[in-house]
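Starting off, we have a lone chain in the form predicted on its own, written out as C-alpha cells.
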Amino acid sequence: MSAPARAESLARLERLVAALRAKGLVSEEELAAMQARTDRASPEIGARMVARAWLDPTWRALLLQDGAAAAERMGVSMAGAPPLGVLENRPGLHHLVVCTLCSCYPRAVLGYPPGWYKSFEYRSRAVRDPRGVLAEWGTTLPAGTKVRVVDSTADYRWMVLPMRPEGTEGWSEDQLAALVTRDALVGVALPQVPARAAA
C-alpha cells in the first residue's frame, strides 16, 4: 500500500472511530481493551493450543469441535471474532490456509498476519499451485499426501493442527509448543525437531 493510500485509510479509520464515540456506541475503555487484546495476541497462543492437543485427547476433541471455545478455555477472549475452525493434518492429508479475498486471519490466536499472507501472489498461487507454494517454503510432504486448500473468510477463520513430530515422546507442553511456528499454523511449514534434540 502506498504512503498516500495508507494515510487515507488511517484518516478514514479515525473518522469512523470518532463517529462511533460520538454516538456512544464505543467507549475509550472498550477501545483500549480491544487494542490491548490485539497486542497480546501472537502465534505462541496457537502453538500452545496445538501442543496441548498433542498431549490431551479431550482437549484435542474440543479444539477440533469448537476452536473458539478452546481458545476461551485458555483465557483468550474471542468476543467479536468470527468462529475459529481447526483443520487436523493427518497421514495422507495436509491443510493450507489462505484468504483469497484479502487477509482474513485468526488474529486472536495467531497475532497479526505476516505480509506474505496478505500478498496477492500468495493468495492466488496457494489456490492454483499449493504444492509449488509448499515447495518454495521447503515443505516436502510424503508421496500420496492430498493438499486441501481452505479459504479463511470474514465469517469463519481457520488454523491448522499439524501432526506431532516423531521423536517427541515424553516432551512437555512447553517443549512441544516451541516446535510450532506461525507458518505451521497456516500450513506452509511443518513442525521440526531441532537436530540437537533429535540426536
Contents of the next structure:
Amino acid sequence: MSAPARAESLARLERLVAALRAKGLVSEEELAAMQARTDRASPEIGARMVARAWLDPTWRALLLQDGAAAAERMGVSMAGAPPLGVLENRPGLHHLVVCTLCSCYPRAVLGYPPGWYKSFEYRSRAVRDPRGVLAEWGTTLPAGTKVRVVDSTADYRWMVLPMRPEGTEGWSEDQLAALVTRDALVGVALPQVPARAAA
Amino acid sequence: MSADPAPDPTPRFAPGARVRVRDAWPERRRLPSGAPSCHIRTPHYLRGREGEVQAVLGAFANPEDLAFARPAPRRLLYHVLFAQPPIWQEGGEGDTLLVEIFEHWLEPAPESADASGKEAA
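Which structure goes with the form predicted together with its partner chain, now that we have seen the form predicted on its own?
Up next: the whole complex, starting with the chain shown before.
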C-alpha cells in the first residue's frame, strides 16, 4: 500500500543506525526484536480483540477501559507503545479515526498504516467532510447515525470497536474475527457478512 | 525512561466542563533561520473553539518540549468533544469531533449565552 522507500531515505536510515550502533545505543538483538514485533503486528490482532468483545462482556469491558491491558492479555507486547483507546460504536453513533497532524495509528494492534491513512487527502477531508469520505468508501450508516471523528492528535492511539453485524448469531470467535477488516477498525467501513454466509 | 519526581498535576477541568481552546498561534513566530519555532499538537481548526471535556486521559510529557529535546514536564491531556457543524459549516446535525487537547491549551468557556464559537457574532 505504501510507496516504496526512496533511496535517499534508506541511505539516511543506514547512517542513523550506524551512528546509534557506534555509540552503543542499539544492539543487533534489539533491532531484530523490534523488527520482529513490528512485523508481527497486523489488523488480525485488532480483529481478534473485536471478535472477543462481541462474545465476552467481561473482555469487552476491559477492552473499553484499557485497550493496552486487553492487548497485553492477548499476548501482544505493548511495552513502549502508546496507550490504546477503544471507541465503541453503538446504535446511533459511528466513530471515524484520523490523524490530521501526522499519521498516528495504533500500530501495535493494526500494523503499518495504509498509504491512504497517511495521505493529505484523507487527513484533511476526514475531519471536515466525514460523511462524504464514508460515502466514497461505499459505507452507508443506518439512518439517524451521528458521526464522531476522532482526531488522534497526541499520546493515545485509537481503534474502533464496530457493532456486531446481524446474522452472525452462534458464530465462533474465528468466524467473527474474519469479518473485521482493517478499514472497519479505522471506521471507514463496517463489518460485512458475506451474502452466502448470511443465508 | 527517567523517573519523574513530580507527581502528576491535578486536573483543572472535570468531565462535563465547558472549555475553550486558546486562540493562540505561536507557530507564526519563526526562528531567525526561518525554521518553525515550535511544535504543537493542537489542530488549527480548533483554536478559539468551545467544547466539552469528555475524559481526563492522563499526564504526558509535553510534546512542545520533547520536539526540541528540552526537559518536558508532564501535562494533563483531555479528550474534548466539539460539535462539528459550527466548525466546518458542514456535516450533519449532532456530528462531533473528539480530540486530545493538553490542559495548557484549554481555558474555561465564557459564560455568555451566545458563546458557541467564533462564528457566534
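Since the model is a prediction, treat every value here as computed from it, not as a measurement. Positions refer to the first chain, counted from 1. Between two forms, the rigid core is the largest collection of C-alphas that superpose within 1.5 Å.
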Practice task
Could you tell me how many Å the Cα atom of residue 21 shifts between these two forms when the rigid core is held superposed?
Solution key: 3.6
Practice task
Fit the two forms on their core, then tell me the C-alpha shift of residue 11 between these two forms in angstrom.
Solution key: 4.2
